[in-house]
4 protein chains.
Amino acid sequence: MSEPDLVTLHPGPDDYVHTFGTRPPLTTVRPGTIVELTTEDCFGGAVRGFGDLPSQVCVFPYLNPVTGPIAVAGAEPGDTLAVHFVEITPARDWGVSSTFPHFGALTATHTTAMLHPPLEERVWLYEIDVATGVCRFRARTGDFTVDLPLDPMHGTVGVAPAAGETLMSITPGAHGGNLDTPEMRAGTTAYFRVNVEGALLAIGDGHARQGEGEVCGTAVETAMRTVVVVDLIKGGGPAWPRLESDGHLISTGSARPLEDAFRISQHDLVGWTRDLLGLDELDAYQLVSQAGLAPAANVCDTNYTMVAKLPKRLLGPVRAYDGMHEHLRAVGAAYLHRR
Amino acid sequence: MSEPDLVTLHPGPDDYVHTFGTRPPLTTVRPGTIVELTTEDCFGGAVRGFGDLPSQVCVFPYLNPVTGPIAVAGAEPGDTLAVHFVEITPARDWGVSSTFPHFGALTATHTTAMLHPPLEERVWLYEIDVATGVCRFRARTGDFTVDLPLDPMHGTVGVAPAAGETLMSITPGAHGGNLDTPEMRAGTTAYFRVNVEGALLAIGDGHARQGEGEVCGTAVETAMRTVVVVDLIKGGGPAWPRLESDGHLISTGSARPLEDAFRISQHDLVGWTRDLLGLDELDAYQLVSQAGLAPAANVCDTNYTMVAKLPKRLLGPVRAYDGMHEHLRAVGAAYLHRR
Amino acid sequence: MSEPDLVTLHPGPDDYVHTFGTRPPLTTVRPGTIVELTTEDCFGGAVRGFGDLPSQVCVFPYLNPVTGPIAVAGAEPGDTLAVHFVEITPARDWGVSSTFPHFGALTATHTTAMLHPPLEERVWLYEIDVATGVCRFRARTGDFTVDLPLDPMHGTVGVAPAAGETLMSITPGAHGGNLDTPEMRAGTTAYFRVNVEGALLAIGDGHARQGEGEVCGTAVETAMRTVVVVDLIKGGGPAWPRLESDGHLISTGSARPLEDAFRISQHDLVGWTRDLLGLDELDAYQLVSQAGLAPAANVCDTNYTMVAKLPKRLLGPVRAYDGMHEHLRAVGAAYLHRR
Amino acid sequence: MSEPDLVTLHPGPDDYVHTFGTRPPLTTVRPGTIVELTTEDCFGGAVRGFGDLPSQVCVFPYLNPVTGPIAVAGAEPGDTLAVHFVEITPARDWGVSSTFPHFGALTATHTTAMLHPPLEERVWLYEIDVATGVCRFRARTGDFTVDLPLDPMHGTVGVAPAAGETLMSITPGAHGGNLDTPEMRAGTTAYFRVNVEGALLAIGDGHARQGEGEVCGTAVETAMRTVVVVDLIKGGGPAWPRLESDGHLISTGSARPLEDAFRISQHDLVGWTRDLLGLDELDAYQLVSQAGLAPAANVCDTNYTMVAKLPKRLLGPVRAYDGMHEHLRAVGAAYLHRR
């Protein structure tokens, strides 16, 4: 195959976007292009020490900046945008997490409205060591410390929403956005339905690692150096974002209450399995029921996200999206080999 | 007082909007202006007979057209927009309701995703008689018929959302939008927080009447001739839309699950009561707990809406928003007297 | 008609029950019997002053005592127990309300588990004047006071659950129990499906009045002197408790999340309307959608409760349960006239 | 250590129980006893072929039979019952799964009440081969077949509930019951708060394997031969069931909506981590947020269940419950070695 286009995207402070849907593209690429890009953390880099309380140093709604949008030439509504993550590398040797007033799963919020004052707003700093693959947690009180495995991922990946909507970048939905699932790591291909000409992909919210559910509302937030391959499949756009790794098919659902996020993801996985295997729908329902995994992605954002996973080895020789994941995996490997 | 400005707004077929948030204003008015406007029904007038199935004659997302936006001179983020409904009159002698595939409270939806095929899509036509105040229900099967009281209202009233978002007009939220509460009838004043310069008010989705909860997903939908007074209070914008009638203070909350819509509306009403009466917060919580009403508005839209109502006579001589409702009531009465 | 049996039931301190389902009956009555009974308040009468914090003076699970159970001769699983409230009169000249740690709609609870410490536990005392029909709220801080209309009701009315279950009396469900709806006032007939021989009716948790939703978790709690007529319809037991007043048919649903309580109540009302009017199901769905009311009952108990109401005048000459409500109304009126 | 007591429990058809909470114990054992027991499948063994539709061959509420209850001598309210699963082996060479009318995650239910007719009721049969560790799925339509790994577990494990309640065995809750989590496999220790004298442990609902969420409502149901060690810790009873494996601490939460099940499980895991490590609560919240796993257990039962998992290696030398899991692991290993 011919060598793919290579585009680099290093936004300056004023180039970041905080919504999906309106901003004109930063760049337009051809399908198959490799994009090297950088992303800022969800605080816009403003939280750098224990004294930098997010509610004081960040100005709503200028949270969760994303890099993009990237227009993909030829992408039309109903198409499928494939985004393969070749590499996600922390761009700093530190990351940050925090509680935030009335945000998170174990606190009253503006939506789960209660009479409690907010929990204490507190910042944690993590040392990140890419060479050893570690991010180090230190308790703020006492001297407990533990090394957690680095597992870099992007919380926010998505396209322009349907129906002419523009959504805050902190909202996950049918357009992707702030899915906050640890599955969005290097080696994964994400599929999005294209809703507008050019698709308008944007990426941000790098996490050095994240627990399932993102309980306190933030992960180990850090800036990232990320490489993706962006490709296009004409037609076939899935109703909700899908992910594919070497091992799993993964459907996502973002909604409230959490059981609706679960239902959406499982419903999509049943349909995907049905179509790939040519099964009757209830047979697919049965197979997913016995063989599927269902971890929480986030239970803190404006919608909650669940993922539904099925081991690919159960499918036999079938390949999703005509082998797009395997193809992009190879493109990524060639790029890394060349570099 | 001097006679207020009078503006008329009769949009043509291409003037309707299907979102809150982006479109440039159709007109700009001064605070205190009376606006005579017309609205189309939620189907854009396309459903006129039993054979006009909405899913066939309406093209998503071109549903729920709203009239506007109307910019209000001087309105700035954080201000309070007051919209008083002087008159809401059906513009046709018929209304229409329907089921819609995977939409409504007693059906699987795209969010409450299930394996059921959709319920039958069916259209009902109502005869509307403004003179006698009746809209007549006729069963589609059998000959049961009954006259229901006409109680005209607007399902959709709102302003441009915060945070640079643009939302479909069928979504209710902090910006108002498709609240679908029967409380939005003539004689009511609605208060919205202004999020963008000019506020960008839009109104649509007239209902000849609506049950609480809008269970099947649609009300008795009809075009309306509506008169509002639009006014501005500097500052004080409420976090969620509030309504005021001669009898009640009414807070709204729009979210999922439904208990969060309930929590938001009750939380706001507790705060409103606390502030108006100078009460301790727990005292206000107690008063609302024993004296409040809590009917469902809609349990079918992309967010669900609950309202929380407190009889104003419990407040004594206190007047909300410095008597804005009483003032606009008088302005409306003078207009009707003049006409 | 012959004069009905009259039974009085005045439990002593050790006679109260805190569950639905196991205890042998206090008494067995024939269908049609009038029962004069007394009930304690939900705190077992232990909260009598500002210093009597419920979490200190009440011992879990000995909350919400109910009077009963009353066995009804001949009642078999699948039958319908009809309970008509002739009179509900506060037995004290004071009532009490309170916040309670981690209980209520606007606080973290043991189920909606969060890291917040509980809200302040505080007691409010109300003066009750049966003669003038007033219960007087006094703020704990400041001197605000207001007279609220007395509207006595029972929060807890139910029968033994199905499937051999025994449930705490604070749980609402298909067996009734702690529905906490203001609709359970004098003049109302409640219908329950019989699940065990004798039905095992119990009644408690009198409220001098209650707001819709019972937001803070407690109403104006007081002891009651109550008169009911208990009757039996063979067969026809409704899946969920139904209420009937002179004006309305009322279905209930108790579940979480709140939209499921809403769905249950609306689903039942659609079915009830369909059956009474001989309508096609979608026609009944449509009628309820446009003519129904949907207030919250409670959004604080272990299940939440919504009610769905339809004005009876819309039904024409049809009478529910073969006119049982009208019959019991007459029995109650004759009793009051005799007394 | 001295050899532990060994008790065998092979209930006959009339010995099974369908509730947690009332039945007198089948046997009473001393703490430390090894119990060899057998369990029937959730259909009571009545579904053996494609024509055995559960709704026809099973009589509600006689579903989900459990073996027990087993009283543990000396167990008092507030204590901690430890149940270690030494071995769980399918007792048949086949298992069965099915859809069931109005039961499951992707269907309307009696609680998520809708107007849809039920999905088709269908039975699937699995071949189970204990020697090769396989259970074989065969589609009912077409010839697709795939071998799934055998991963035997118990869906239902619990004790008598608190507050004098008796609950159907299909309900998961604070007493355990029908948690339906794949984590309840051999090698796991479960901890339950004791609510009544003797604790009254019961076990049932064996699954040859189960997907996370148990989407269709049933797993690969089969009879089991199971060995547990039952032990007692005085005091310290956890508010919600906890599990411990060699690798993980696991908290459970059972509630609706699903986010409340998530909240309960995460809240408990934060508290458990806080206590074991002597951390400040917010530090524990932070650690769990970045290092925790959050898979669904079931999203189909009368309550939904989520689990929250933390890798034990993060804790350092600390041992939960004073090393009870390690102790019971050794007891189980000695038993297997002896046998």
Given for the second form:
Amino acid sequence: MSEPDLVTLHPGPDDYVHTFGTRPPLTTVRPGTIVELTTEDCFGGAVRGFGDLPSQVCVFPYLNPVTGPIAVAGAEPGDTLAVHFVEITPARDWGVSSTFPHFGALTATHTTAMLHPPLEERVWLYEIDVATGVCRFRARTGDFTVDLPLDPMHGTVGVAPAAGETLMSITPGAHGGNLDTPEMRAGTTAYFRVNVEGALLAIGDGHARQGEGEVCGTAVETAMRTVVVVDLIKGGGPAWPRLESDGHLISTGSARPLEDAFRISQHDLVGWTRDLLGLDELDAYQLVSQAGLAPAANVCDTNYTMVAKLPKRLLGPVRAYDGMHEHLRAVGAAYLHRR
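Right, and the form predicted alone of this protein, after the form predicted together with another copy of the chain?
Left out here are the partners and the other molecules; the chain alone remains.
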């Protein structure tokens, strides 16, 4: 069996894109290709110290740059794009987070208008130590510090939207985008419905770690060195992005209000479970109701995102997408062994 193609993608400042759906591909790859790529943080690297307030050093709407798009040969509308994350490694020994006056779950926004003053805009710096696997939180007021475990993930992963639509990279939706779920970590396979020829995959918004909900609006934002395997399943494109880890099937839903995002993710997981196990729909509904998990992904974006998880041990020998996750995991393991 021949080794898969290997493509390296290290974009320069002029190569990043801030939307899904408007830009021609930076490269085209065959299904099964391993892609080594780098990504910039959500601030484009402009926030480096306490005095670098995002409102002063960043230019809206040029936030949340993504690497891509990557076209996949043979991908057609209705197909399923599979993206397996082999490795996600912080590219810097520091990360940043911030609060914003009108962004986040616990402040007034333009859609939730309040008379009280907005939150202070403030920056936090985190020391990242990949060797020991920690990032260090330091309080801005007082001398409290604590080491948090690294859990690198990508907040923004998606494909071009349907019907020629263009969406900002900070917007999550049926195409993926800024889902901000910690589940998008190394070892996970993501599945997206292909909406345009080539799919046009883009990846960005690296987080050294993030709590569920991304409550303040930012994670520990940093640049990343990432390796993915990109493959194609003809047909079967899911209505909403799905993820698969070694332990769980994961459905996503993005909408406002939050309960609609919850319903979308649960609806998809019930349908996925029904189809995989050949169950009556209400039987699948009952199983997901008793065995499922529902962590929040983000409660701060233009749309909110919820995920729904079901333990794969309940499926017995059944494998989603004919074992694509297991196959891509083996491809990734062989790449790491050769390297």
